[in-house]
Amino acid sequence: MPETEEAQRTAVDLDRDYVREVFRAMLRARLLENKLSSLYKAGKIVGGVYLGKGQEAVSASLGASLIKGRDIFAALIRDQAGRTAFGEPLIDCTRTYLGSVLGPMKGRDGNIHRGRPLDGMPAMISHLGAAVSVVGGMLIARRLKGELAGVVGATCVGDGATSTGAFHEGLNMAAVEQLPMVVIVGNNQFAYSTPTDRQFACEDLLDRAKGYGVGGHSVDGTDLLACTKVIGNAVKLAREGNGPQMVVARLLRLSGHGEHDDGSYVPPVLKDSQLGRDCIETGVVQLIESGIATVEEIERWKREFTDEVQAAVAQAQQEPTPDPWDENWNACSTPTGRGL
């Protein structure tokens, strides 16, 4: 059986096939940074390297329960596992790191800011709550259009980005033009090297739901069945009309801020408590005491998507870099500002 309680019960109910594709897309994500670690470590990649080591769970079963043409993700630092779970391919990853001038921002950024805008996947910034207001108006141009049927818009933040005025501008109006939005919270104890107890004064961050306005759910973020029964239901509720809803994912980020980041900073007695679990060892308990994947299944989507990654970053590495005396300046290898 699973090992919690909340897993047991959510395990009776979840949709088989939704689940596997939550942990494949989690797997694919964790071996591809992975790989991009070692890159940077080793002096292949320009710029930083940022890692959604052990906040998995929470962005596959995001981008797992979107509708890629249909919804809009807005993806952050931590979202490769969302983003792979909506249907990014590997290759855009591995070209936009290692400055191909074939991906999606022409090897104009050095990390992770990239994005397909007609696919419903907005360039990432450094954002802090930023994208909240994005998917906002990304929804309300569909709505404007009459294109909003069924349309979820999503995106993750930080426990920090709460804190911050664009969150609470971008939240506040979505509560009140009710816009079908589902914002995650990873709430991974740290805003860079700043804790919590210096962030916020609220018992819990889920409290600030009812203050907006807006459905609240609060979830074990390395819990992978409480991730995909909790989360999928939110994206249920908006898509069926309730309006935005608020996931607050409790864990702990299981590397620095980023790669040049050692995060010495978080206490043992942290790293040991149930948040500092990693959501793909508990993961893989769980699909083999459900019944959901077996063992040699799990092994073999391991040596299928090491060959994947391996083949990912081999062509990125073979493909030109930008040249500044040929090219047009065009900020995306998309076009941008219309069909949004």
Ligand SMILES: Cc1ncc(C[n+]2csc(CCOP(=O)(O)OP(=O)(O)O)c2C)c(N)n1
Contents of the next structure:
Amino acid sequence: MPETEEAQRTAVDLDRDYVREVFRAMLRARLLENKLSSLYKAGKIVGGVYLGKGQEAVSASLGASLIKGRDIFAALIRDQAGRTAFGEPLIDCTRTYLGSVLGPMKGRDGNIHRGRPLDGMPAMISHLGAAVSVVGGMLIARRLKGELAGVVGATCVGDGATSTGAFHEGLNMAAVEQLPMVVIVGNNQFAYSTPTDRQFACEDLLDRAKGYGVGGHSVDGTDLLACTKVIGNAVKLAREGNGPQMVVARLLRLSGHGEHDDGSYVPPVLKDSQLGRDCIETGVVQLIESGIATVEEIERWKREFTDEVQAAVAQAQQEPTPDPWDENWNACSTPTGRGL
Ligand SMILES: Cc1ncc(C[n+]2csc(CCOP(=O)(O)OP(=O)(O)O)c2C)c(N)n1
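Having seen the form predicted on its own, I'd like the form predicted together with this ligand now, please.
Time for the whole complex; same chain goes first.
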């Protein structure tokens, strides 16, 4: 607890700003993803569309706890809110989904495998768990260059990813090396259509943190204020030299695996449970009840972000897709300045 009254006020204000930042990123991501879903259903997006609906509080709490320009964030398919909170412009998303040559992947990736490595965002890897090793490697590289002080590397995985070899090897190594890493496990009860009781036999995924020798934290992923507190604290612990931290967030995926999947295998009883709460809805109530934001402000943000999403889609839609005759199709990224 800060000693002086002024310091106490500042601490409260900082928390308030952080919570508002998290919620704004959640809202921007939700409005953007609603639009992506409509575009997909209208046949305007080729390939898959993957949403983070219901997981925004977890993802944005992580993204907003990280420092852009210093930290590393390896986002996964449910992390539009975290990307937004970490500072990724919305146009990066619409350009990638709509195949614009001006996007960070230059129109070579159709959906979600985008990144800006020079800004601390490695491009997403589909192979579940692989990002844990990538973040570990990036942190070791910083250590070798003498640039690790005060840095955190973070990634998010799903419950399914925790059963892969890559996850195990990556987290084990991070623990041995005592890296400043945060791994968020979004336990949304399903890996595609496989429920958790067909994925692992331990009672709680949190039990695994002990086995790896890393800090373990559990949070209700539908509760905005709990997410900001628990995830913000895990990032702080990692930053202060306490080694890797694993946070297990309990929630439910509020969409199909991708928009091609109606998720009809999710039992109604789960949807009606605490796990099935929509974090945006609970967040609105929490913000208003705690006086962190007013109804008018939230309505204004909705209008502002709706306009921003429309503009990002309209802009990407009128940009060119790659011309196969001009493209050199380099397999490796080159520092051209375009998209990096
Ligand atoms: C190593 C590996 N195995 C299988 C797949 C195919 N796959 C893609 S997403 C997915 C389910 C992921 O479930 P989970 O980790 O729980 O994350 P969620 O989609 O629920 O957020 C699977 C099996 C993959 N991408 N990588």
